[in-house]
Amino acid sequence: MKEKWRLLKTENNTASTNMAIDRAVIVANSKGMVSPTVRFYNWEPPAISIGYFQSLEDEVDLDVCRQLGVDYVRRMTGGGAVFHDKELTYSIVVPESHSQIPKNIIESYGRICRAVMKGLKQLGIESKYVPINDIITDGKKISGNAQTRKTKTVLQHGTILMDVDVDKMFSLLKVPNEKIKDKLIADVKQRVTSIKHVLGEEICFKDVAEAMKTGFEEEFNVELIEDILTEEEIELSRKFEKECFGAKDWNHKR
């Protein structure tokens, strides 16, 4: 029999309530309080997230992001500034100890990137894994990951691109030449790619969620069953987001 995993589907929410939400299920799952998770979610209004270590002030220009109502936040995990707008992001908490996840990080983070080529695959997209983060598409990059290991939990995140705009993200990203700022914009868009640019069409987030759900399941092999975050998991955002992902000083710290 199939063990059962959980999936959160938590669609519209702001940049500091997500990474709180991703904090409180791992605090849950260390704690034994919930089975494994993959939650896919998006971000409203859309948002720059930045890397654990990064400086906010010199990464995001945070006039341009008023302006044009773009959230931020600082994230749990490393890596770099990442504009979220036309995606969808998943999230995977399982204990490290399971039998599923390698104890190699660059293993486990190929493991996870596989349910999300299998997903891709779902929607007639052949990918390709580049370690350590990257998924790509002839030659494109579709998808970027982080992950994160606290309370000998795993936590990883990453986006499936269902539309890009690159001019817009470099709009809200600070470029340390203005100079070469035109050819950074170029050699991204020749870099970058998304659902949308592969397959000549839109497709809709409950589609990509959709076909996410069968690739993890598949690489997985688990049943995946649509719930709720518990009532423990919503205080705990709220105390996170409140105290951490929502508060100045935990995303002007650097």
Contents of the next structure:
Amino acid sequence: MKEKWRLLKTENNTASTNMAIDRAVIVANSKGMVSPTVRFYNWEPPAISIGYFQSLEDEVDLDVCRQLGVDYVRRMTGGGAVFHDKELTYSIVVPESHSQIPKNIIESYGRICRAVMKGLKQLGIESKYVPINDIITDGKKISGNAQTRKTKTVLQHGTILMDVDVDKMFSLLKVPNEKIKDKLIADVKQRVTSIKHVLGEEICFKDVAEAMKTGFEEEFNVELIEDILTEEEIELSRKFEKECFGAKDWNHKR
Amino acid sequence: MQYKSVYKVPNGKLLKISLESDEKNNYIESINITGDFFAYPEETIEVMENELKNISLNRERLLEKINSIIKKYNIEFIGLSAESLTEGILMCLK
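Next up, can you give the form predicted in complex with its partner chain of this protein, since the form predicted alone came first?
Once more the chain from above appears, this time first in line as the rest of the complex follows.
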């Protein structure tokens, strides 16, 4: 019998709600209240997330965010700033002690990224893991990933780009040197791709989610059972949203 | 004196330091270590920033102190290292 993990699909949440749910699931899983969990989600409105160690005001043009109605949030994971627009975001929460999870952090990045790669393969896209935290196809990035470990529990979340607007992304992000901004944008256009660009057609969230479900099931040899957040998780995520991800203290802390 | 540096860690991530030093640039008065690297556990970066206060801006002394903080708090860097953090800090003075 295959081990059963939980699958959540929570579409159209705000940036702070999304990050709060990820943290709530870590707490619930670490207390043994829920099984290991894979979640697929997106961002409504579109949002910038920054890595735990980044300076919000160094990385993000907050005025442009306000003008364009783009949300922003500091993640609990390290890594870089990401513009979440047309994408599927996944998160996986599993105990550090689980036999499927390598103890070594870098190795566990690779293992979880392989699930994403298997999902992409379901869509007919061949891809490759590039350490530390990228997945590329035809030499271009299609997925970025970030991991944290808290209370002996692993959380990894990452993006799978369904479409990408590099110009809009750069209107929201600050660059260290304005003089080379045009060149930087041209470079990034060469280095980033999306499911739409690779396949030449749009694939909807539901179909990407179905492909990713298969990818995670195959990689971890589990069955994903669709479920919803528990009452406790909803309560916890409201608390984390209020005290942390929706609070200025947290988002502006660096 | 206030300084900033941006340092691309070889085979690693982008490190951004902002530093306040005494007038003679002998020691660190305060420091912010930001960037797109990874450190586990994450909260130890604030501990690192605190422990680097009043530390001499001398390569050997700095590296030794950073290594001892890493050991004491069991910090794991990815895309960053004690050596590259030292380099990024000293780059502020160039």
